[in-house]
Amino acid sequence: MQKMIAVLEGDGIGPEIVKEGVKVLNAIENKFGHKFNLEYCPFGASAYFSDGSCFPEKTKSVCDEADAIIKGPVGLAVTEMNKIPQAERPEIAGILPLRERYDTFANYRPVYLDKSYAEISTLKEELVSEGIDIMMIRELVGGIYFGKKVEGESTGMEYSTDECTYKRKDVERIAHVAFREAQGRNKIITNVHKSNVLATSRFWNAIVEEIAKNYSDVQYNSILVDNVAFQLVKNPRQFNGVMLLENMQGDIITDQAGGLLGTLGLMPSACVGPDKGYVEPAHGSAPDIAGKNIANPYSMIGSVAFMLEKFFDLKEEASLIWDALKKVLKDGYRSSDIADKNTPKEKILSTADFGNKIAEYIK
């Protein structure tokens, strides 16, 4: 297989962890005889300073031609970010336009903790001793993030508005994605909402429940988002299977799930559209540790596995990466964010060593 991939390294630790993702991709390339042509492009806060835009036109052109996109986290230190006008910052002028451009409506975020290394979790041992295996499916291009906005400055600081809108087609297509994912797992799905308050959630629920009738083999559950925040901490294993979430609620709950694992460094993600998409780690750019070779590249490497699986249908290759990631942790190796006082020094891996270890297992 030959594919062209746009690589957006991003900011902070982005270039470091993207390098390890590419290292693992090269190992797959060599093992299976594929050819992945990589085109590196500026994106994020650093791109604003170098090119005058967080999402430069030349980057858009490359992404348009690419078969898939690898994206690192974006954002610089506060002092640097304050030099960028609010409307030109990477979240507003980079990430949201990237999602909208390729209609990446389906966001996959696995919350996976194997029982063999469950001790890295922040929760009590009895809650995670059998591991956690949740796939969170978040709608990514609708809702309040993409609604009409009225800034307080334009109203004399008297009021501000964020409009939240969902259309039937938006809910239908993400629901089908989630139910199909559940069919391939343990056939359990949990729909998360705020229908006791929000009209959009009642609308969301009505459509999801219509779709559920087409998947009689899937056990359907429904829960309020505030309750799910509580229940995830109390007993995360009750949600093993698939969780379906709208955009803003999903943004918050998926990050909370990173807390169950002890770090967002173990949360890769894929943002999938009808024709193409991008993969990225679920965490931020951590500018405070950039350049120190201590960032955890697991999320980026797992995101590369997602790219192979979801965009190129290379399931064997993707499985090999997932298995290697599990094996590294099962063998007792840790990145600095999940190491503790009992971790032997020789088992604490730098960013580069972590990538090397995964590549070795693949070879």
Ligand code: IPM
Second form
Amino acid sequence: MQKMIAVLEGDGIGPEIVKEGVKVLNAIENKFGHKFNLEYCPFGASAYFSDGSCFPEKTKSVCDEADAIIKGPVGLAVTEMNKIPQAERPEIAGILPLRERYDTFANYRPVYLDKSYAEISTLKEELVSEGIDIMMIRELVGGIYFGKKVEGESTGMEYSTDECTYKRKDVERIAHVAFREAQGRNKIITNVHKSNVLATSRFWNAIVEEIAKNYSDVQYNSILVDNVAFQLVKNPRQFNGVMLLENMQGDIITDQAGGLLGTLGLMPSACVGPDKGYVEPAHGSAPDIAGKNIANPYSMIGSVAFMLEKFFDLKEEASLIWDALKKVLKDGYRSSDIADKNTPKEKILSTADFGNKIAEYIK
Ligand code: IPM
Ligand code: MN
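Since the one above is the form predicted on its own, can you give the form predicted in complex with the ligand too?
Full complex below, order starting with the chain above.
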């Protein structure tokens, strides 16, 4: 298979973890005889300083041509970020436009902890000793993120607005994605909402429940988002299966899930649109540890596996990467974010050595 991939390294630890993702991609190329042509383009805060925009026009045209996009995390230290006008910052002027451009409505965020390395979790052993296996599916291009905004400055600091709208077709398509995902797993889906307060949540639920009728093989549960926040730390395994979340609630709850795992360094993600999309780690750019070769590249490498699976339908290749990620941790290796006082020094891997190990397992 031959594909063109746009690579947006991003900021902070972005370039060093993307490098490991690419290392693993090269190992897959060699093993299976694929050819992936990579085109590196500027994106994020560093692109603002080098090219005057977080999402420069030349990057847009490469992404338009690409079969898929690999994206690293974005954002620099606060002092650097403060030099960028609010409306030009990477969240508003980079990430959201990227999502909108490719209509990447389906955001897959796996919350996976194997029982062989469950001690990484921040939770008590008895809660996680059997592992966790949840696929959080977050709607990514609707809701309050993309609604009409009124900034406080424009009303003399008298009021401010963020509108939240969901259209029927937006809810339908993400619900179908989630139910289909559930069919391929343990056939349990948990729909998350705030229907005791929000009209958009009542609307969301009504449509999700309509769609549920087409998937009679899937067990449908529904739960308030505040209760999810509570239940997730009390007993995460009850959610094993698929969780369906709207954009804003999904942003918060997926980060909480990273907290259960003990690190966002174990949270890869895929952002899938009707034609194509991009993959990215669900964490930030950690400028404080950038360039030190200690960042955990798991999320980035897992994101590369997602790209192969979701955009190129290379299931065997992807599962080889997932297996290698699991095996490295099973074998007791740790990146420094998940090492603890019991981790032997020689088992603590640098960013580059983590990537080397995965590539070795793939060979
Ligand atoms: C995420 C991030 C983004 C979001 C930010 C950086 C715009 O937190 O992908 O979870 O809020 O969606
Ligand atoms: Mn987030």
